[in-house]
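In the form predicted on its own, a lone chain appears below as structure tokens.
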Amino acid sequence: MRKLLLTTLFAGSAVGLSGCGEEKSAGVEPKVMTDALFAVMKADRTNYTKLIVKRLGPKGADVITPVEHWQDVDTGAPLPAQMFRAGSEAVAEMTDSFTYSLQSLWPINKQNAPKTEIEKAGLEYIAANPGENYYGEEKLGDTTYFTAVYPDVAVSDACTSCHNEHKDTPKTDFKVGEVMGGVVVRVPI
């Protein structure tokens, strides 16, 4: 069913009449869907970040610990971007609507890094321009993408302590509320 919705609201294939007699095409523009599935994301991270991550540890918690390799801890829970990546994989075999995840210029793991060049321009135009987003198209293989980077924002000290503290990280000075990557949101046009 919700692959069914995204398909028909993706491609406007809705019908609708106007006042006049005349059909009108209906649907969703991409950059709608995109600023509307990017504010469920957000706000499931930043609650999962702030209700549950920064309530449990690192150290505060005997009970369930917040940690990179929590399945190898019998007590481990997943960290916020784990979380992020387990969505975005389970949303990938229920849906080709579209396709999101969590990337940044300084990723602690290299598979975070930027892989083509729109996702490389928008996380470069949020990093500098904080609190926009970034939105564009582009081919990938035979399919036209509408593409957007949305700011993945420092919500917690569990973030930046996390990240700035982490072995592999390539940047040591994140603050609470600073961009530290983005979000790419794709759909098919």
Contents of the next structure:
Amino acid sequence: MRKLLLTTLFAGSAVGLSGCGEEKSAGVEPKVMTDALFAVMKADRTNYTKLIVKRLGPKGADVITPVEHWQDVDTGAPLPAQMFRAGSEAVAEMTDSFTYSLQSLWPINKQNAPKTEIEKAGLEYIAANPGENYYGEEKLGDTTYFTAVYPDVAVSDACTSCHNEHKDTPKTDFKVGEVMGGVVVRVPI
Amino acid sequence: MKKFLWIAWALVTIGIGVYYLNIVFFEETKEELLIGHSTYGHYQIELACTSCHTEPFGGKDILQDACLNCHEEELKLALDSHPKKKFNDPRNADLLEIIDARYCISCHTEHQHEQTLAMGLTVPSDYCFHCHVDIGEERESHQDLAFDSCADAGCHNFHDNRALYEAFLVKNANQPWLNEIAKISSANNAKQYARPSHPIFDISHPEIASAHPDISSDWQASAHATAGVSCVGCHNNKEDSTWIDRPGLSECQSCHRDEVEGFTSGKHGMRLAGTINGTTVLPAITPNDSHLTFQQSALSIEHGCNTCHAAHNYDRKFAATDSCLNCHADEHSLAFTDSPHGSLWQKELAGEIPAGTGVSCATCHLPSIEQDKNGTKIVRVEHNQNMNLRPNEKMVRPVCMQCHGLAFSIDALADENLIKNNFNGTPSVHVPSIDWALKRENR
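Alongside the form predicted on its own that was just displayed, please also present the structure of the form predicted together with its partner chain.
After this comes the whole thing, all chains and molecules, with the earlier chain placed first.
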């Protein structure tokens, strides 16, 4: 009985070990990884806009002021795009296994316009094909990246009204449910 | 013969090697290793190599840490518009090949004195252009502007835009040139750090008063007397209770912590920072060491606390202007007394206007900063003069706007002649940034 138990344990741990090894060598598919990351980003981004900006901002309880120079205003809160970027910058300080940014073909901040070929192609694709994502590979500097582009959709009228009324926006007729831009996630391969 | 030459060569080589190794590892000062003089910001500490080169074979990252070690806090306070983290995303890789904006030394290269421009800048002044080249197409107002004029027209700054960003311009547009004159409070922060019970030493004791009549009468008129800090408060060694003849930075620091910190971070006291924190000990700065214009009589005065705050009266009014003018003799300083600010200061000294409403040198360059600490108003004096010097736009909010409107402040600071004559007149320069911002706002 004891022998059986030991053998089972041994076999079990061997399977476990080889399982670990296998998983490591194959790795997570970049696409699976970026899809999962995007899910977290999207959830947080939507929640920040709906639960904080919309609820507590000028269109709600009016106790916070989402403004670009939020540090300079007592009740200032980062804009959803700045909150998103703050996340991406904080991530970059913790890991270089992926990076992400928020971009658009109709950017308020021109630094958020697409720069690389893949960014351009990706943003155009997701705007023309609502509900779909775009995947590709590109070489930046001396690193090759798996680059995924996901639609950033106007989830609330907080998104559309702020953008449509902003003095720097090149597009003034965004509607709720439309693609306003894209989240670009990169994994070095 | 050949053999002899070889031996001589070997000896000379070894000799040179030993000479430099000795400097690298054992000599206190390493002047021979200086590859070129440093900027006006750092020349004072250029012989304390290890303040920046913390490791002998450190690369970029070691130097970056050294920059941040002294300047990080300041950049944070300035809400730095271009922090390193903005450039980490690989989508910027091609731009970083032109200027690697993640590292301070990409623009502020040291030991290149001949090619160093204002603000310690060593890159060509087109650094904005590479990323913001589209701005001309996007903004009508910017169409015909020179590609290298962004930062020197009084409109933008690479790091500190607190007084220049568009929403701030709009919010503070249409202010009169002079707002209500601020009433500047005196510092009250030392008591936070002072030991609760100071050894009381009765200086009015007839024996002491008669032994040191000048000292005791000076002291009696000072803020130290009011606060109950007597002789032993400064002259007593805290560790072994022995008498200190000449109390210095460390004694002052025990109560005036904020001020000593500012002083040793700025140009007046940076040489002494090492004395305080136990690293390289350098001699105090004297006007002789500097490139600025000073009074001949002052050239060898060493800069410590007592240089401006003479013991034992510690007259703050004297420290706020007379002390400065004792040494500084450039055009701007010499023009102070006859300037509008200078005459207000004379009036305050004469008691003709309320205390705190005159304008001394210190009002603008070593200003009193009010802070709210757990509900109490704490006022400290910013002794790091760099915080309010250059680029001069960084004076707009903490200093100029205490009394003046934004537009006037921006224009005045952009007018070099007006700065030289110490603001005796009205600005002859107009920076259109507020006008342009309003135009866009009202579109």
